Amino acid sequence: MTVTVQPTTPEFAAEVGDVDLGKPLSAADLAAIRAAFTKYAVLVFPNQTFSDESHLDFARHFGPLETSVFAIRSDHKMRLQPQLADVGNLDAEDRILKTDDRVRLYQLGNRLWHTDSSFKRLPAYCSILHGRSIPPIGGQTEFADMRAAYDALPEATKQQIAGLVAEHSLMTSRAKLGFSDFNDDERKAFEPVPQVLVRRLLDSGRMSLYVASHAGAIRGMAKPEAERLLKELIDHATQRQFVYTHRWRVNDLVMWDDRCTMHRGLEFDDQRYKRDMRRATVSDVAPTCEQMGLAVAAE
């Protein structure tokens, strides 16, 4: 039996059954979630029992994998492969983290509209979690459709921002939250690097907002005007038209589009409830000007 795919809406978010990831994919079953991915840009797979190996083999499917934001600090002791992001509550030992803990601190940004490695050079194609083990209460996840958003747009806006290049930094997000506890390393890691506010997805041809929490400038305009552009992408691209809300169950995978999506995680009583999520992610092909064919020059 091949998959099957139930659209949650005509154009943003589906369920996939009947496939076990755990297992070799078909040539079939693969071609049907690359389409599948390519039009609603976010995939539930409900009650995917594997190891954490099936987990990266899966993602392997769609290229190259990134490596853990938290790989950069050497006294940070992993919970999980450099390969899988760690995006729970738990600490090595798997006890809940410490209201005080800085890794903690550090993942209350994921409660921020953002999109997965923005901040890197070379950003993410797609995410890849897996929920092991979720709160009864809270902790949903939201993503927002930047497709539709970009569509949604008035003529005037979109001929304001082609060709407009935004200032990417993680250090940019935390500190929305008053977060600056980076070494040297990680400050080296996270200088600002430039992405389009628009893009051309290279499969579906469809244009898209590329903003996030993790935006702080816009090159060749001055700071306050920049930051109110960006808030009002944002606050546009959030509308409740927009947003599939996702609420989690053992087991989901759920796989998103970096490139055309935003999410964030609804808060929870994380001193209470164990939430152990891992993802995969997969690198995109190219940076974004570069995709966008703009010659950006570094500063």
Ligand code: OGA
Given for the second form:
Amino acid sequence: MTVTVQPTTPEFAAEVGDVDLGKPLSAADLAAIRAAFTKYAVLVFPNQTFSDESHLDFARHFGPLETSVFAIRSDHKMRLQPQLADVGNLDAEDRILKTDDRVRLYQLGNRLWHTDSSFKRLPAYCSILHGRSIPPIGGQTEFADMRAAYDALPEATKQQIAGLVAEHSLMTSRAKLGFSDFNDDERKAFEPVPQVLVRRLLDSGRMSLYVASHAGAIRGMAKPEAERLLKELIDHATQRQFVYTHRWRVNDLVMWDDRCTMHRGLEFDDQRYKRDMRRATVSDVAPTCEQMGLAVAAE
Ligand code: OGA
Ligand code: MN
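Same protein, different condition: the form predicted alone was shown, now please give the form predicted together with N-oxalylglycine (OGA).
Below is the entire complex, every chain and molecule, led by the chain shown above.
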């Protein structure tokens, strides 16, 4: 029996059953997952009780893995291995992070609409997040479909934004929260990078917006005008009709396409409940400007 794909929404999110990702995947199952992931940008695999190693092995089917941004800081004591992004609220000793902990304040950036690693020149293709321990209330993750949002734009806006290049930096999204506690290594690693505003997906051929709270400027456009356009596009893409809200169950594995979705974590009582979430992230095949055939000058 191969996997079963059960749509949650007509075109955006689906659940996948009849598969144990902790065991080696058959070629037929992998092909079925790939086909589902071309159509649905969010896949939910319930009840996956596997180790960090099998989590990473599953992710490797989709391309090379990224390294967590926390690895940049030599003084940061990591709870997980560097290829797993630690998006929970726990320290290296599994204790709840205190309210003034730098990591907790930094992680609040995940509450803003974003797509993972758009602040890297070679950004993410997909993210694969495992819920090890979840709060009983709150802490859902919302996803916005930037393909559907693009399709729904007025023709004039589509023409206005075609070929535009935005600058993304992790420091831009954190600045929106008043967070600026970065050391020299981080400042260097988080220099702004160029990303197209509109992209065509290589597999489905669909067009998609590509925006995030990491975006802060648009090349060749005055700053206030760029800020206004970026806000308008993010507001447009996150209207309810484009959003799927995921209520986590323990051992859900959720996989999303970072090329064409934004996501954000919702609030929960993070001083009362443990939320242990581990993310493997797969790199895209080429920088977005390259994929769209745009030659981009260095800054
Ligand atoms: C992430 C992320 C949000 C959440 O894992 O990249 O932004 O709800 N997570 O944990
Ligand atoms: Mn994220």
